[in-house]
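Shown here is one chain on its own, the form predicted on its own, set out as structure tokens.
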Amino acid sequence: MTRRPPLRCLVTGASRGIGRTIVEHLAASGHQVAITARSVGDLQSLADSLDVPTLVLPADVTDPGTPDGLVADVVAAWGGIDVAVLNAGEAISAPIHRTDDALWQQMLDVNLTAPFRFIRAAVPPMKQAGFGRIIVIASIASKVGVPYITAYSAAKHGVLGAVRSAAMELATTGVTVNAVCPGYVDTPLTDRALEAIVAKTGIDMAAARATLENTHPIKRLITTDEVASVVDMLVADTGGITGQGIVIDGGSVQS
């Protein structure tokens, strides 16, 4: 089953790099986009920038109201919801002996359970309706171990779990529930990581860029583009793709 644009879109973590990416993308395509992150200010901007229908919600994902909040906002003011793009993350790195409770739980919080706790609000109107499209923005971290980011990549693998078995569950109900796992994408979350490396090992930022361009086989970042591509294709897809984990890394992993 597919709609024709106009969809109901919320996406969150919309202010910046694939989530501004991703917004720009849905509306380019006609949907109407409720938009949220911390920032009122980049928000604004974004909404400003848009030709569609657009609603604008500052709010903080790891607040526990803030995923029923949100979605009843969009149900409320669009009389339903077609699509939610969850993409609000954080990564923080550590080595495991100095990963701390407190830096476990911020990722857990912020990658896995404000995700699972959207996915919860938003399938009850996407049942109703009998349509819905869940699209998480994951990591090749949810598929594979990468040292330092120990909390990170347990959360991100803890969301692709969740997405499956959320897959499982709704597979007979028209709601489609699926991940994108990109590797190194060229965002400013990748320009903070670069200034750690920097920061640590004392190389400079190129050699430092470098480094994390040669871990993709393409020798190079993904870009923003390459991962709104992704989710345009699973908005628009017919309901034949769903418990899938995408990779978009240029072929560092395959699976």
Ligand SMILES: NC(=O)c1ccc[n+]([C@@H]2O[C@H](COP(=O)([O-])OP(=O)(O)OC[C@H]3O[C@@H](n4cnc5c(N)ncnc54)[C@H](OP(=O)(O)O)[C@@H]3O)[C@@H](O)[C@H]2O)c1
Contents of the next structure:
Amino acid sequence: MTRRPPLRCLVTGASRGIGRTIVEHLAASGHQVAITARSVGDLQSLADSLDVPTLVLPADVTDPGTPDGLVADVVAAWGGIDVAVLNAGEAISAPIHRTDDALWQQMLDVNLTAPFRFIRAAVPPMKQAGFGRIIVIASIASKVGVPYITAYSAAKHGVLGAVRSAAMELATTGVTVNAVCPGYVDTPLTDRALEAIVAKTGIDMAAARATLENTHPIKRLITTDEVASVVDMLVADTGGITGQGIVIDGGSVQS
Ligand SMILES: NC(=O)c1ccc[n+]([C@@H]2O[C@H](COP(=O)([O-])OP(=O)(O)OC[C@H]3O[C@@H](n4cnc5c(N)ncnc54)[C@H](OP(=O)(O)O)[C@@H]3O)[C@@H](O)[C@H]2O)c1
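Could the form predicted in complex with the named molecule be given as well, to go with the form predicted on its own?
Below: every chain and molecule of the assembly, starting with the one above.
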């Protein structure tokens, strides 16, 4: 089953990078969008640039009460929630012997526990409505091991497992649950990764960027529009796609 716009959407990590572009795509399709992140000013300027109804809901997704609270806010304001795009995330690298418990927990909190809690909160109203589209922005690090990001990769593998199991549990309810698994995307997160590579290795920024680009057979970074276009496709899908982790990485991981 498909639903025509406007759908009532919630997007986490909406203040910049992939999340911001996803919001712009959803709004361009005529959907109304509730946006959340910690940076209130960035959320407000994004909302001001959109021609659709918006809700600006600043929050830290790692606070245990945030997912229930934000889903309740959307349902209270708009009478339901049709789409949840769980994009907020953070990637901090470290060799495994320097991955302390705090870094491990930080990566799990934001990349695994927070999206789990949002899925848990969004399922009841979506099931009741007989329609829902849950999309987690995971990573190719959900599918393959990548050096120096053990904690991030464990969290991203975990969230893909949650997506697959939730999709099976909800398969007959009208609610689909999928993940999008990008390679290196041209965003502030990747800029921070490049700065870390420069600081640790001494190579210059151009060489560091080329190193990441060359991990993709297409020899360039993925754009935020390319990720948002797959989200658009999953939102508009009639329900046949569920439990998937769709890779967008220029061909390096073939699954
Ligand atoms: N860039 C890549 O190469 C790449 C590749 C694969 C997967 N991904 C995934 O794609 C997603 C988006 O990444 P990006 O590259 O767009 O990153 P980004 O540019 O750093 O943006 C991250 C977003 O998440 C929000 N966020 C982070 N921690 C948060 C927290 N504790 N509470 C609330 N919001 C939080 C940030 O907002 P505030 O700081 O304002 O709170 C920001 O809006 C992440 O899940 C990431 O793991 C990225």
